[in-house]
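Next comes just one chain, in C-alpha cells: the form predicted on its own.
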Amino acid sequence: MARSRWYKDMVFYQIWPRSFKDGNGDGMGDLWGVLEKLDYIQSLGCDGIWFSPIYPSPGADCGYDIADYMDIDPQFGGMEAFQKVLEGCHQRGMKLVMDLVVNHTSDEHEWFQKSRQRIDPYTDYYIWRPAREDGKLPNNWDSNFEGKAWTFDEVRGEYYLHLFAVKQPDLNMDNPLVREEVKKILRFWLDMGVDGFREDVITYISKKEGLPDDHLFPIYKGMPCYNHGPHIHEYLAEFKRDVFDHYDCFTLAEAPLVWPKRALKYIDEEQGQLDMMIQFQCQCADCLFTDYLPTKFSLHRMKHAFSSWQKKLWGKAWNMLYLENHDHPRIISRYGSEQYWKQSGKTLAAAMLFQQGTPFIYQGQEIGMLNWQPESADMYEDVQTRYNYAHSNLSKPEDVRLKKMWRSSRDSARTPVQWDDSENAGFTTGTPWFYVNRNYREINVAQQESDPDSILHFYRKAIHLRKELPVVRHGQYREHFFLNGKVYCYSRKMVGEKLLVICSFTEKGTKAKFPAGFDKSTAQCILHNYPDFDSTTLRPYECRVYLWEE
C-alpha cells in the first residue's frame, strides 16, 4: 500500500489520560472526558491525538506496565468509550495514535505468569537468567527506574531482566513467537481504525548477545548493550514489511540517546523502518543526560539541538517537534521564566512551531501550565521520582532534595489539566486521583479563552500560520547568530517566500539584530508577543515572526 505521509501536514495533541478530563466524576481522567473535549482540541488547530497507554494495567508505571494489549482499561471507559472517541476523531477529520509498549509488559500479564511457570510456548517470552556461579546478578546492568536491572522470581527460580520498574519485565524479542504477538497487537488496532503508533523505547528491544557486563557507562549501566542492539533494524523492518506496509498509518519511535546520523538509519524516507523519531537532545539544554542531573539552562545547547536535527534531516527524513511530554517537567519552568510566564510561554511556542516537522503539543502546554511543587516527597506518585528521592544525597537538607524533585520529576507535568477556576480546576466533580497545581485559579483554559492576549490564543494563531504558510513545510532552515547566548534566530526560505523567527531568552532587554538580506521595509510581522515593538530592542522573552516575499 502506498504511504501518503499525511502526518507531515498535521499538529498532534498528546493526552496523558489520567490527568486530562474526568467524564464520569470518579476522579480519574477518562475517555468520556476526552470525548467531551474533542472540539476544544480541534479548535487549537490540532488534527491528531496521541494517547499515552490506556490498556488494562496495574499502574506500577502509570499504564506503561501493560497487562492486556487488546483491551481498554475500564477505568478509562473500556472499549465502548474508546470506540466513541475513535469515531469522534474520524468524524472531525482527526487521526488517533496509540502508544505501543513492547519492550516490556506488566509482571501481571498472562504471558509473564505462564513464563515464570515454564508453560509453553511462553517459557522464553521474557529474558531469564540464573545467578552467576559466585551468586551475583547475571550482569551489572542498571534499570532506568529502580536500582539494578535484575529481580529474582521465586516461582521460576531465576532472575528476570527489567530495564525499568521491577514490575515491568522485558520481553525477549529474539523469540520469533514474541514478534508474532507484536504483529497481532498491531493488526488488532489498525484493523479497528487506529492511525498509527508511538513506539515506547523501541530502540531497546534488541539486547546484545550474551548480555555482557557494561564497563563504559558510569550511570544506567548496560545501555550500550541494549540501545540500538544487534537486531534492531532487522526486527523493525519485519514489523514494517509484515504489518505497517499494508496500512496507511504512521510510526513514531521514542529513542533515548540518539543523534541525527544514527536516527537516519531508522527514519530515512528511502530505507528507514519508521516515520519519525522522538529525540531527547532538545530536552537536555538544562541537564546532563537526565532531568535528575540538572544544570543551568543553556540557550546554546537548545539551539544546537534544534539546528542539528533541522539541518541533518533536511531532504532525508521528517522531524518530530516537541517541547513537553509526560516524561519531562514543564518547559516554562525549565527553559523560560515563571516571572515572565506569558512572554516566555509564547516565545517557546514560536521557537518550536515554525521549524520543519510535525509538532506535538502536550496537554496543558497550550495554556502555559507550570511545574507542581508539593510540600513533601510522599505526595509524588511516579515510581522514578520516588526512587530518585529515596536515593538522592541524604546529607543534604530535605528542602534542597525536594526542590530538585520539583525541577526534575515527571509528576511536575502530570497534574490535572486546569480547565477553569472552579474546585479541582474543573478536572473532576469528584476527588481527583492526583494533586491539582495550586495556581489553577490564575492559569486555566476558561480564563485564557476570554483573554485575546493569552498563551492559548497565541498557540492557536501560531498553529494556524504554520498550516497556512507553505514555507513552514517546505522552506530550508538556517540559524542566524549562533554564538548569541540570548537570542534564538532562524529563517525558513523557499522560492518566493521567506520566514524569520526571532526569540529572546533573557529577562533583560537585548539588542535586536537582523540577518543580512532581511528587508524591514517589506517584511510583515505576522506574530509577536508584545502589543508593540521597535526595531532596535528586544524586551524580556520577546518573540517576533516576520514574513516577506522575495
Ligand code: NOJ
The other form holds:
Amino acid sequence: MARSRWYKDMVFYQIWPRSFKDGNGDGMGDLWGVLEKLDYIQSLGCDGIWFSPIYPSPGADCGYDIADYMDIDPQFGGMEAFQKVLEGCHQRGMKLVMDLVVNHTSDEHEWFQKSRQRIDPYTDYYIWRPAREDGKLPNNWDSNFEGKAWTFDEVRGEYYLHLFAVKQPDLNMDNPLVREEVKKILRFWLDMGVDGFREDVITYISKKEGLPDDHLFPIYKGMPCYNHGPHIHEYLAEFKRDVFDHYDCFTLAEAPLVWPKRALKYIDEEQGQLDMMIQFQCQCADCLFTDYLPTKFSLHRMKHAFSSWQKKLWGKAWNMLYLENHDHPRIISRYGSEQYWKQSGKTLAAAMLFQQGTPFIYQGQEIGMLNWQPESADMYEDVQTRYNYAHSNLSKPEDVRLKKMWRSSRDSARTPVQWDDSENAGFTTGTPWFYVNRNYREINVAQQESDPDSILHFYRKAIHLRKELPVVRHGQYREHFFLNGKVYCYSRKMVGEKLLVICSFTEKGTKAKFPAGFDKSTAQCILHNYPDFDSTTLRPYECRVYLWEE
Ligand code: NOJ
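Provide the structure of the form predicted in complex with 1-deoxynojirimycin (NOJ), given the form predicted on its own shown above.
Below is the entire complex, every chain and molecule, led by the chain shown above.
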C-alpha cells in the first residue's frame, strides 16, 4: 500500500491515562474523562493522540505490564469507552495511536502462567535459563528497574529474564510463535481502526545469542547484548511486511541509546522498517544517559542534540520531536527556570515546535506543569523511583536524597493534570489515585484559558503557525551561533519563505544577535513571549520567531 505519511503534518498529544482526567469519580483517570476533553485537545491544534497503555494490567509499571493485549482495562472504561473515544477522534479528523509493549508482558499474563508450567505452545514464549553450574545467575545483566535481570520461578524451577521490573518477564521474540502473536495483536487493533503504534523499547526485542555476560557497560549491564540485537531489523521487517504494509498506519519506535546514524537503519524512508523514533539524546542535556545521573543543564548539549537529528535525518527520515513524556521530569524544571516559569515554558515550546518533524506534547506540558516535590519518599508510586531511592546515595542525608528524586523521578511528571483551581485541580470528584501538585491553584488550564498571555495560548499560536507555514514542514534547518552558551538560534529555509527562531536560555538577559543576511526591517516577528522587544537585547528566556519572504 502506498504510504501517505499523513503523520508529517500532525501534532500529537500524549495521554498518560491514570492522571489525565477522571470521568466517573473513582479517582483514576479514564477514557470517559478523555472523551470529555477531546475538544480541548483539538483546540490546541493537536490532531492525534498517543495513549500510554490502557490494556488490562496489574499496574506494576503503571500499565507497561500487560495482562491482556486485546482488551481495555475496565478501570479505564473497558472496550465500550474505548470505542467511543476512537469514534470521537475519527469524527474530529483526529488519529489515535496505541502503545505496543511486546518486549515483555506482565507475569500475570496467561502466556507466562502457562509458560512457567511448561504448557505448550507457551513453554518457550519467555526467556528461561537454569542457574549456572556454580549456582550463579544465568548472566550478569542488570534490569533497567529492579536490580538483576533474572528472577527464579519456583513453579518452573528456572530463572526468567526481565529487563524491567520483576513482574515484567521478557518475551522470547526468537520464537516464531511469539512473533505471530504480535502480528495478531497488531491486526486486532488496526482492524478496529486505530491509526498506529508507539512501540515500547522495541530495540530491545532481539537478544544476543547465548545471552553472554557483558564486560563493556558499567551501568545497565547487558545493554550492548540486547539493544539493537542481532535479529532486530529482521523481526521489524517481518512485522512491516506481514502487517503494517497492509494498513495506512504509522509506527513510532522507542529507542534508548541511539544516534542518528543508527536510527537511519530503522527509519530511513526508503529502507527502514519504522516511521519515526523516540530518541533520548534530546533528554540528556542535564544528565548522563539517565535522569538518575543528573548533571548541570548544558545548552550546548541540548542544541547539539536538536541540530544533529535535524541535520542527519534531513531528506532521509522524519524526526519525532518531544520535550516531555511520562518517563522524564517536567522540562521547565529541567531545561528552563521555575523562576521564569512563563517565559521559559514558552521559549522551550518555540525551541521545539519550529523544527522539522512531528511534535508530541505530553499532558500538562502545554500549561507548563512543574515537577512534583513530595515531602517524603514513601509517597512515590513508580517502581523505578522506589528502587533507585532505596539503593542509591545511601550515605547522603534524607533531604538531599529526596531532592535528587524530585529531579530524577518519573513521578515528577505523573501527577494529575491541573484542570482548574477547584479541589483536586478538577481532575476528579473522588479521591485522586495520586497526589496533586500543590501549585494547581496557580497553574491550571482554566486560568490559562482566560489569560491570552498564557503558556497554553502560546502553544496554540505556535501550533497554528507551524500548520500554516509550509517552511516548518519543508524548510532546511540551520543552527546559528552554536558556540553561544545562552541562546539557541535556528532558521528554516525554503524557496520564498524563511523562518528564524531565537530562544534565550538565561535568567540574566543577553545581547540579541542576528545571523548575517537577516534583515530586521523586512522580517515580521510572528511570535514572541514579551509584550515588546528591541533589537539589541534578549531578556530572560525571551524568544522570537521571525518570518520573511525572499
Ligand atoms: C518505556 C516506557 O516508556 C516506560 O514507561 C516503561 O516503564 C518501560 N518502557 C518498560 O515498559
